[in-house]
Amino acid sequence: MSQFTTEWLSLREPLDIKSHNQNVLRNCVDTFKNHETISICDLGSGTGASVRAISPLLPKQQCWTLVDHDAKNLSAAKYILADWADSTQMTSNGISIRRSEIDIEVKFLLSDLATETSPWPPKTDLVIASALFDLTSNSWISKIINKLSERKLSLLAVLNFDGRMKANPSHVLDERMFESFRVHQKRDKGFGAAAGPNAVSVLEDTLQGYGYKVTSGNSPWRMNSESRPLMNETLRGIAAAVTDTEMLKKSEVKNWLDKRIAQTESLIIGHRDIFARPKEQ
């Protein structure tokens, strides 16, 4: 599975956040909206950024599983949550936490979602996942979804890439390099040939399938020169991913990022977010 440092979590934070999509966002709420409490489990989960962007608006009442591959991000998560909450006492598992008026459980999970597509514990209320599911393959989409049907779970899974990006000004090299990054994203990530821009149209499909209720909407990275520091690791990302396919010449993908860091002043990243629930509920 990739590997995701607490450096780069940490930097796309707060965009993530910003891009959310409040439509989905509001019918996941809504589905939860007159239980007293819920449990949570947060699938590729890094340093436990959903619970601190989505766990105010949900029952005051809450359990969190993270499952990460990564120790390290696992551990961050800890000390990033205990910093963030209002009180914080140690469990043997994990930690409790207060923030506002919010009593929050978190455990942690260190799991390999590659061969584990059901982690969550037994009395798992919702799903969550963040920026995963394009990384995965169809088949693996297909079993987790089956998993989740099993146990009439709900999901939330937010900023799926989709493959739309755009840069401003325009540089004539765009086109070739925006394609063979979407290239590069269909390559195994640790899960098989990865779904990659495809990855919501897959998600959208398989959950109506097997009878959810879907609900989806975009949620683009829009970058600029507020969010600098992540435009130009993001490039520098693209860059690298184009240089592995070595379907553009090193020159020329030197040119490009040279260019693109000196002179970009908006980047768009595509991104939807996809909420789906059992019909019954």
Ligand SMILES: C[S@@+](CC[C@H](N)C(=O)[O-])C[C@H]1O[C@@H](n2cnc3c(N)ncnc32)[C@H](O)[C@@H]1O
Contents of the next structure:
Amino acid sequence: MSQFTTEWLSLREPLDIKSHNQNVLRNCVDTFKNHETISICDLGSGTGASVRAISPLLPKQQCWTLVDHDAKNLSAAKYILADWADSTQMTSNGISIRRSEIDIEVKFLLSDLATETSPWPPKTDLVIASALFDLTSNSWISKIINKLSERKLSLLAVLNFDGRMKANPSHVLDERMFESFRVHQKRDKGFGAAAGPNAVSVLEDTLQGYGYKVTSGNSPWRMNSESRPLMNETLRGIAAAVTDTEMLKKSEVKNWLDKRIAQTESLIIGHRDIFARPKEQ
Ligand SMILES: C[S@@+](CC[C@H](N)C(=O)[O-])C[C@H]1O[C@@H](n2cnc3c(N)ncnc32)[C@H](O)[C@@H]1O
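Can I have the other form now, the form predicted in complex with the named molecule, not the form predicted on its own?
All chains and molecules follow, beginning with the one already shown.
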């Protein structure tokens, strides 16, 4: 079962879009600007947020394959995308939507990426993953990049947690809470010991080793009173993860969370985005 509920995914979607690194996105968009059509595979797609965020920037004829192991998220993706579209038609294996003069075929693939490391259809041009790679392991990253390079596929991986965390005003337990959270992020999330905050450096090194041209940049979540519901949910998530590690006493975690919910004015969670394309493309 996934802990990535549709409620959590919809809460984070507006800030995810705002946080994308524009230079990294531009590199991706420029790579495909002369294509008439583009075929994209979105790994760990959740409810299809990347379709809504990135399709407006890509060629006007698109085919997306959304891959996730959570059937609830994929079925939510179908109705959220239909709602987002100007018009929708059902197809044998998904939906065909039109939004702002862009035609998008969307197929849904229920699959466990831990065991299926190349789920993309034969004609794929671009593989996308949003908020996925930090859950995966170093060995899984090696495997998938090996498969990508065999097919000379480009990769856009956005919103990978990079370990940087800062809250204001500061609390005496912040450092220990954040360090324990980073430890939790390296625990197995279904792919072996997670790359966690090291995911982007592992991606960069591995992709460069395969001759890819790589662009990366920061894409932090900057939360404040305007993003209070997301900020509070994030703080609760940090507290739950730290409780799981047993690195702090339950009373310390509770004290930190109570103060943080009452007093936090701003919270920054570091992410990095990366785009990589085979050198000859
Ligand atoms: C943090 S959410 C991101 C969702 C979406 N990409 C977004 O940005 O809104 C991670 C997604 O990866 C999916 N996921 C996690 N482990 C997976 C696995 N082993 N196989 C397939 N999907 C997986 C989860 O179900 C969830 O939808």
